[in-house]
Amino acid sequence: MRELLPSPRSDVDLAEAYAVPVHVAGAPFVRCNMISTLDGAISLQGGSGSLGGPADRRVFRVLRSLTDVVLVGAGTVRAEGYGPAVLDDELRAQRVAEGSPPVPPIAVVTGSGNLDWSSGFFTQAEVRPIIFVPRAAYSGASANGRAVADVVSAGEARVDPRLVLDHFRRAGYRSVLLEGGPGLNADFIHAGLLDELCLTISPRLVAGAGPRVLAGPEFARPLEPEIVHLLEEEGFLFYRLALPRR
């Protein structure tokens, strides 16, 4: 892995390159990790797995190792066949040495609470998942899932990102890794709560009319993130982009 910006160099230490900055705001630091093809697609035939490569998977693991909690939408959990968080022995040991559990918990945002509570995502998790639902879905989700997850009401008609971060703050989580999907990503940006976007550009073209990194209506004006770094390996580009909170 080499760095192209801001200063060209080789043999980049990924843990150092993606270190979570000291965050002085009240809410946890939130970064989003996504992959996109050259023509803007984030999936092929419903999943993102075929878009990446070895370097992308290393960045994925390092970002998970550095976060206190992973946050993802229920649609992405279903589409990508999510299982419990898994890290190699070295990354697990680093987390334990820093006083964190060996793997981060995974939190899921769902509007319906309609999840497969008997799946390995729940039954094989080292750390109990956290499930955020709106008030209307709380009773059913709590009754069905409380044996395998912590179910949290976080909003009225839909889950409110601010209430999600309030829960994380009270739990002592200082950093959040958002892994999509596009609607949840957009919710955090519209709420002014996303600090960074870690975007992998895959050197592939897939055509089609699939989803992009963000969903929903256009912004009135384009956002202009600041490039923290740009890395490259085997044609894959790895942007770390800072977004000012609004």
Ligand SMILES: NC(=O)c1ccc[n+]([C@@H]2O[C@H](COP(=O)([O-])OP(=O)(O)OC[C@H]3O[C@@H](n4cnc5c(N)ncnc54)[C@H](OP(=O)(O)O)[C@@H]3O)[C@@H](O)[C@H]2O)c1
Second form
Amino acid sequence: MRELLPSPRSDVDLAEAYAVPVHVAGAPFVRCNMISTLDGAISLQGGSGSLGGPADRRVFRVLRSLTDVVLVGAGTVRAEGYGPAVLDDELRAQRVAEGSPPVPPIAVVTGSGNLDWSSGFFTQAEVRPIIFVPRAAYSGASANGRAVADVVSAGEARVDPRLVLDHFRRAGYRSVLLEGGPGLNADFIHAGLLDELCLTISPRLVAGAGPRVLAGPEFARPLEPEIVHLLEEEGFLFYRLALPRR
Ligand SMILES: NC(=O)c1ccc[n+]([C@@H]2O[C@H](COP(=O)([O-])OP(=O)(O)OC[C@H]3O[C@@H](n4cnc5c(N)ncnc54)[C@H](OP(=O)(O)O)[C@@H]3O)[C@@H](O)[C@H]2O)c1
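Could you present the same protein in the form predicted in complex with the named molecule, rather than the form predicted alone shown above?
Let's see the whole complex now, leading with the same chain.
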């Protein structure tokens, strides 16, 4: 992996390059990680697995290793067949040395509570998943899921990202890794709660009319994130982009 911006160099240490900024008191730091093709698609035939490569998978694992909690939308859990968080021995040991559990918990946002509670995502998780639901779905989700997950009511008609971050702050989490999908990303960015976008540009074209990194209404003006770094390996580009909190 080499760095193109801000200072060209080779042999980048990923853990150093993606170190979470020192925590400022208040809401946790929120980083989103996504992969997109050159033509802006984030999935092919419903999943993103075929868009990546070895370098992208390394970045994915390092970002997971650096976070206190992973957050993802239920559509992505279903589409990608999410399993429990898994990290290799070296990354697990680094987390434990820093006083964290060996893998981060995964939190899921759902409006329906329609999750496969008997899947390995729940039954094989080392750390109990956290499930955020709006008030109307709480009793059903709690009845179905409380044996395998912590079910949290966080909003009225929809899950409110601010209440999710409040919950994480109270739990002592200082950093959140948002892994999509585009609807949940949009909720966070429109609420001004996204600090960083880690965007892999995959040298692939897929055409079609699939979703993009962000859903939701257009901004009045383009956002202009600051480029913290741009890395490259085998034609894959890895942007680390900082967004101002609004
Ligand atoms: N390329 C990448 O990096 C990447 C990353 C992630 C996902 N993807 C792709 O994105 C696609 C999935 O897209 P998606 O739109 O289904 O994504 P999603 O945002 O993961 O899922 C949408 C679902 O999440 C729940 N949800 C999200 N925000 C909510 C809120 N504020 N309140 C209540 N529920 C909320 C709802 O679940 P319920 O339906 O349960 O109510 C909603 O239907 C898949 O094709 C996947 O492969 C790509």
